[in-house]
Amino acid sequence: MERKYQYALITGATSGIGYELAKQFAKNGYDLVIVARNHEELKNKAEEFKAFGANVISISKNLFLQDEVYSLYSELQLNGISPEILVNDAGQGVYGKFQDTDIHREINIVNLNIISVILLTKLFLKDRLHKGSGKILNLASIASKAPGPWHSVYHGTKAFVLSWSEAIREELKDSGITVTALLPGPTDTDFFNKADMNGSRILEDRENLANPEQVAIDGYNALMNGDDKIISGFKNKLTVAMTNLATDDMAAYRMGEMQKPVTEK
C-alpha cells in the first residue's frame, strides 16, 4: 500500500461510522488527526490504526465548546500540518417530545452538530483555498430529508448540514475543493444510546440496521469521486424517494410513527 503523506482530519472517530472511516483512510494510505473526548478510547484506537502504517495524531477536545474547536486547528497550524481532507462526523441527537426534553443538551446538539462543524470547516478552507485542493466529507442523515418527531432537533440539525454542504459545494466547485454530503440511514451504532432512543419504534428490528463499516466505505468512495452526496444503502434511498413524493405532513406522520415508543399507541 502506497502512503500518500496526507493527513485526514476526523471527528468522532473513536466509535461508529467515524471510527470505521478512520479505518478506511487508515488502510488506504492516509494519515490520521483523530478527535474524541475520551482520552484513552483515542490512545486504543491510535494504536489499532497505526497497525494499518498510518502516522496518527490523537487530540483530546470537547467539540461542544467553541473554544476547543479553534484551539485544536491551531495545535494543528503550530505543528505544521495542514489535513488534505476534513471528516465532520461527531454528533448526537437527544429523543423524546420537544416540550418534554432538556433545553441545555439541545443547545449541545446543536453547537456539536452545526456550530462546531462550521467553525472547522471555515479554518479548513482558510488553510486549504491558497493551496487549491482538500476534499470534506460532512455526515448529514436521512433524517436531513424529513421533520423528524421525538427527535426534532436532530433532524433540523442534519436538514442544515445537508443545505448548507450544498451551497458551499457550489461556492468552492473552482477552487479544487470538494464537499461531500454523507446520508446513512439507521445505522448499529451507540448513537441511540447516547440519545435514549432505545425504547423507540426504529429499533424494534436491530437487524434493519446498517452496517457501520458499509456505511465508512460508501461516505470514503463517495468522496474520494468527488460526489455531492450519497445515501448510503437501497433501503434509505428507496425512503428518501418516498419522502421526496410527500407532502411535509406526510412525511412527519410517518417518521412520527416510525420513531416514536413501542409504548405509545
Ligand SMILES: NC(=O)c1ccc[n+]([C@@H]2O[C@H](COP(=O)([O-])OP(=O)(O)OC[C@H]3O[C@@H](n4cnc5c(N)ncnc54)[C@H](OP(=O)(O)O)[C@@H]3O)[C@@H](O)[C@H]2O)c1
Given for the second form:
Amino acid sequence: MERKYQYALITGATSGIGYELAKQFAKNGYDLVIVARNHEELKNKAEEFKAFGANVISISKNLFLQDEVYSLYSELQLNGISPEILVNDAGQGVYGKFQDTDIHREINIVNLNIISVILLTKLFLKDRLHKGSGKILNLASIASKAPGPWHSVYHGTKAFVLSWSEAIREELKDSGITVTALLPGPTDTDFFNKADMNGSRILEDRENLANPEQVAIDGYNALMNGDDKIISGFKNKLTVAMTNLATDDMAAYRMGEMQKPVTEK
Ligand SMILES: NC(=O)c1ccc[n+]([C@@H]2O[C@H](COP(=O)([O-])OP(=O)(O)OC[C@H]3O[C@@H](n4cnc5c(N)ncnc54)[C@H](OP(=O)(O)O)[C@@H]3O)[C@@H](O)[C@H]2O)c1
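What's the form predicted in complex with this ligand like, now that we've got the form predicted alone?
Once more the chain from above appears, this time first in line as the rest of the complex follows.
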C-alpha cells in the first residue's frame, strides 16, 4: 500500500473499534497519532501499527480533562503535525438507573463523550480550515437514535454527537472538510465491561454482538466516501428504521426492555 504521508489522529485507538479503525488507517497508508490513557497499551499497539509501515506517535492523555485535550493539540502543533483526519472514538458509558448511578462518573462521561469531542474538533478546524481539506469521523451509535433507560446519560451523549455532527457537516459543506458519523450497534469490545453492563439483557446473547473490525471497515469506507453517516450492520439499520417509526415513549419502553438487568422480569 502506497504511503500517504498524512496523519490520522485517533482517540481511543488502543481497544475495540478505535483499535480496529487505527489498523484500517495504517493498512491504507496513513501515519497515526494514537491517544488513550494507558501508556503500556499505547506502546504495544504502536508496535502493531508500525508493522503496517505507518509512522506512529503515541500520546497518553486523559480526555476527561479539558486541559489534556488542549495540550494534546498543542503538542502536535509544536511538532509541526497537522492531522488530515480526526477520529473522535474514545467514549464510555455507565450502566444503571440514573437515580442510583454515580454523578461524578456521569460528569466524566459527558466530558469525554461530548466536551473532548467538540474541543478537539474546534482545534482541528482552526488548524485545517485555511488548508481547505480534512475529514472527521465521530463515533455516534444506534443509541443516538433512542432514549436509553438503564444507560440514559450515555444515550444522551450519543444523541448529541449525531445531531451536532450533522449540523457542522452542513456548515462545512463548502470548506473541503467532511464530517461523518459512525453508528454501530452493540459491538464485541470491552465497552460493556467498563460500563458495568454485563448484567444487562442486551448481553444475554453475546453471539449477536457485531465484530469491531467490520464496524471499523464500515466507518472507514463511509469517511472516505464523505458520507454523512453510516449505520453499521443490516440488523442495526432495521432497529433504527423501527425506532424512527416509533413515538419517543414507545422507543424508550423498547430500549428499557432490551437493556434492563437479566434478573428483572
Ligand atoms: N462497543 C459498542 O457496543 C459500541 C456501540 C456503539 C458505539 N460505540 C462507541 O465506540 C467508541 C469506542 O468504544 P469501544 O467499544 O471500542 O470501547 P473500548 O473497547 O472500551 O475502547 C475505548 C477506548 O477509549 C479509550 N479511553 C477511554 N476513556 C478515555 C479517556 N478518559 N481518555 C482517553 N482515552 C480514553 C480507551 O483507552 P484507555 O482506557 O487506556 O484510556 C480505549 O482505547 C465509543 O465512543 C463508544 O461509545 C461502542
